[in-house]
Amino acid sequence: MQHTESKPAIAGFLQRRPRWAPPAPLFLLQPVLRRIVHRIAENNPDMFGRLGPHYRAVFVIDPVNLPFVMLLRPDPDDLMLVARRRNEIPEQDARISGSFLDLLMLVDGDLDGDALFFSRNLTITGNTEAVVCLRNALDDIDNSIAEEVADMFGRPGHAALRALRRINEKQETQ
């Protein structure tokens, strides 16, 4: 499937990383991306029941202008939101790919996950109703999980996703 991918200023940097430059410190992000999940599992417990069978399922989170993937697991009993480089992706269940900001977006509602679809700018592989099933539980969510977490980081948490969506903005206008 073909990506219309955005640039958004932070993905634009890191992909203009020169080829020698070493490689992402995934090992900064994992403590972060495991408080996120954690978090937001604390604060939704009844999304799991929307995964149904699927709760153990491995999705890995792609976004196509960054330098990682996310691996996510969302068993309440042993959850995992996890960096990985692009060439250390273990076998997975479903695969979920888009620009940074169009799965941040997604995520927190402000994006029709049909219409990106459609238009080709979301790609989904492997165990379609695995991602339905997570979709749902997303959607059960009444707050946003993007200020669920832009709170757990306070006023530079909130500032960069006020940033992010800024970009957002300026992106759709253009």
Given for the second form:
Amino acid sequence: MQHTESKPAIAGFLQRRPRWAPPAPLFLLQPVLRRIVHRIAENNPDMFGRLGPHYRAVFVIDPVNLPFVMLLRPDPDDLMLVARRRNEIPEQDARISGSFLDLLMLVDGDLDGDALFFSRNLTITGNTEAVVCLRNALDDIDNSIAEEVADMFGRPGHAALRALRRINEKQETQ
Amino acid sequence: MIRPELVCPAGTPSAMRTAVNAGADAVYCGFQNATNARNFPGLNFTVPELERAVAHAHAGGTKVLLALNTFPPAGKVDLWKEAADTGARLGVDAFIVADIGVADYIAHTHPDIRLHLSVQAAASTPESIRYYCREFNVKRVVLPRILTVPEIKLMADEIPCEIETFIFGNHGLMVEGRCSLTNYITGLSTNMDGVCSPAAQVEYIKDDAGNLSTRLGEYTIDCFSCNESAGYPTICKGRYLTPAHDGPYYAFEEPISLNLSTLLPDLMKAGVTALKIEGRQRSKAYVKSVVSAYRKAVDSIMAGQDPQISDLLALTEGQKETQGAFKSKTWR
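Mind sharing the form predicted together with the partner chain? What's above is the form predicted on its own.
In what comes next, the whole complex appears, and the chain from above leads the way.
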């Protein structure tokens, strides 16, 4: 969600896994992710009720075409969303893997998770019940999470979101 | 031709609002317990959520149908009775029931609220449906997905209540309301606990080649090669090795979804009064796409135009669709 331009290079980057990429400067990402997860939690407190006993589960969100993964622990009292390099992933309860754009649209309620699973564009491993709870919790959010995040970054944030959505629409029509 | 009611799934309050906005005439939903057949983790409504949802739906002119469509185990009927009392207090428009004890309780305790007979009751003959109508004042029957359109037309002429048929979603050709396959492996019942393939017992294992194995409990029930579409982790849609067949095959059903968009005009002419979209376990993205598509199709037929049929293949299980037994008994 840090991309600010809709250029073909970005589209290509998001659509395929790079053969080589320089180490991502993850330390820059951490405070941004922390802000994002706290803002979403603040705006959508009801979602935690749907997590049931799995609110302390650690989810690995794996955008397969990016050089890092994100660790999510949706505990309202101890929220965590951090980026980790692929060789630094700790023990986890469940892993959700897909392209960055698919995961973004999924979180935003624009794509159906079951359909992504049927098409094999989404992979789930680990605790399936925890994943189902997380999916249902996120799906019950009325507002667009992507819009909420874009709001945090003002005009550049909305420009980036528009660019990502254009890329997604282009992918869907191909 | 009567204008059929479009009955749409609502697994969460947000999905319900989505269905209302997309043009649902009615939504169906359930509480977060065993009283409904989609008792999945994180899904369904709390009492306060349903109260707000009923108000929202009614403000949009949409009816709310409460699914109490599982079978109470012996000695545990109170949960179903309480759910019915709560639904009545919140102002739902109808109850969808499967068990005759639940039907009897509602018919006597809340006689002013409509009773719909769930597909889980598996009533598929005029005689059985007439019995439910006579004894419990059932106003509508949800027909099992085993009848052809001509058979539905014959049925409509012989029963004193409305007919609701599935038009999209789960194929569901098992004897609905009598499926015990999931019990065999997990110990939990589709029809009593509301749980088909409980997620806590489902595991997906992907190997280095990209093949995906699905396990339920201690059993592997399918393996999808890397480029193969996947289906739900249900026993009825698993592939099995048996001495009677070469290689693994779908012994019961295959992963496929029902899509009756091209049969809509025939269904409407046959006297179907409500068209049901399956999928309370699906996302609001699914609800928005499918409800919008069928809203357009039904409205165009009612306007005397050719139905506008949207492509919904991407949303179907296994990315395959069928008209199932509605088109022909030799559907497979």
